[in-house]
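Single chain ahead, by itself, as structure tokens, in the form predicted alone.
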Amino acid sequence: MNVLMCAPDFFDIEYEINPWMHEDNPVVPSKAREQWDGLRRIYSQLGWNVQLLEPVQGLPDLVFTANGGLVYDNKVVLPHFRHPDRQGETEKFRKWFENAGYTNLYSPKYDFEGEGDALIWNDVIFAGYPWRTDKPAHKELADFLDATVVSLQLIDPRFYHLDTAFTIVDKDTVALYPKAFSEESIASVHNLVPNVIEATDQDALAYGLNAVSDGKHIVVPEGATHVMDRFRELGLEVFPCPISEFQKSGGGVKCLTLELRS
């Protein structure tokens, strides 16, 4: 498994975009690197490969880089931002990829924030809205990727973003926050996943959906505990892992991670 990450040199709150970030809580710049360091770690002993983004001044959220983009096939359609504070990381995230050898990038027209709302499962590709992403933008994923888009609307604006929500367990299995969906969004996912874990409030609010899995491992924020025990049920070998700082951002694991898929 590949991915990219951003180490926390620059971040802090600097403005507020979400319910989750107030600029009076700031982050303590050592416990965040402690645990970017300790998210790191965990990938390198499931032996995955971590590549990394170069930290920018002035871009504190630059370190989130699931919302950099979404990779598909060698394909890779580039953020939108919707908040003109993020704006500026969509050309380090091109030119990132772009020195990385990926040659078909798409900007979409339409506000896009990658992976935060836009997961993979199997040959779907499940699509959060209205919170950070249009959702013209889901078609315009499936145009350019080829690919079956799965409309999600988002009813919580606690979790902004999909993936602070929703949980890509396995080729049989899901994890959502039933709270933050409408119902026809609940029934399209149960409808097409044969396996739907339903986490708890306790899992939400510890940001226990913001989980990276590759089907056999899942690191999990460290206070998500039920909806741990149901991945243990599953067979997957949890790993927790402290993400408080990130948390006053509205960001967790996932946030900290984009998948680059081949």
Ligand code: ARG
Second form
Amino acid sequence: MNVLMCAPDFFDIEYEINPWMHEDNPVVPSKAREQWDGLRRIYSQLGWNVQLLEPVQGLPDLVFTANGGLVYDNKVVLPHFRHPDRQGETEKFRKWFENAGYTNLYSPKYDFEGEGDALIWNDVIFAGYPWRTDKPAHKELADFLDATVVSLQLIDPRFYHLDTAFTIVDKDTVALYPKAFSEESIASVHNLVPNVIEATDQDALAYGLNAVSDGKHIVVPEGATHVMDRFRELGLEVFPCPISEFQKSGGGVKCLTLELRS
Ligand code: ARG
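Next up, can you give the form predicted together with this ligand of this protein, since the form predicted alone came first?
Expanding to the full complex; the earlier chain stays at the top.
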């Protein structure tokens, strides 16, 4: 696995754009650093290649690199952030991709928040809407990437990005928190995916679906004990990771990680 991360040097709660964020519940910088270092260490132990984006003062959410785009088939769909507070991040991600040698970049017309709302399972892209990504952006993804996009409707504002309620586990398996989705969306997942793990309220509230898997190892926010057991039953090795400082911002393991597929 090849992933992009950004150190939490300037990470804090400077605005409130989701139900988890409260300016009067600030980040403890030393603890955030410790948790982020811990996550990076797990990835290194797994032999994953971690690339880094330079932190920028005034862009506290730049740590959430999952929102920095969607990389598929060497093509990059850049983000179009819904909230002005995050729109300054787009240029930072664009520059990073250009310097890294990606030449086929697309800027969507509609709101689109990268891997936060677009998760790749085999050759299917599951895409979330409506909280942060507009449904018409899904068509832009399908056209630019020449891929099948399955739209999933999120119905609970606490689970405002797809990656807060949906995990790609392996080639036969995804995990999801049913209460975060419309019934029709859950049915479309079951139609395609042979094995669908359902997370409990406790798992979901611990951000347990905000996990990263390579199909054999899965890194999961600690506290999501039920879903971790399901992953172990499948034969995966589970790596619990504390992320409480990032959850103050509505983020977790997956949000801190952009997968650079080539
Ligand atoms: N504070 C950030 C926001 O609300 C958190 C982003 C979490 N990222 C994710 N991929 N779910 O935009």
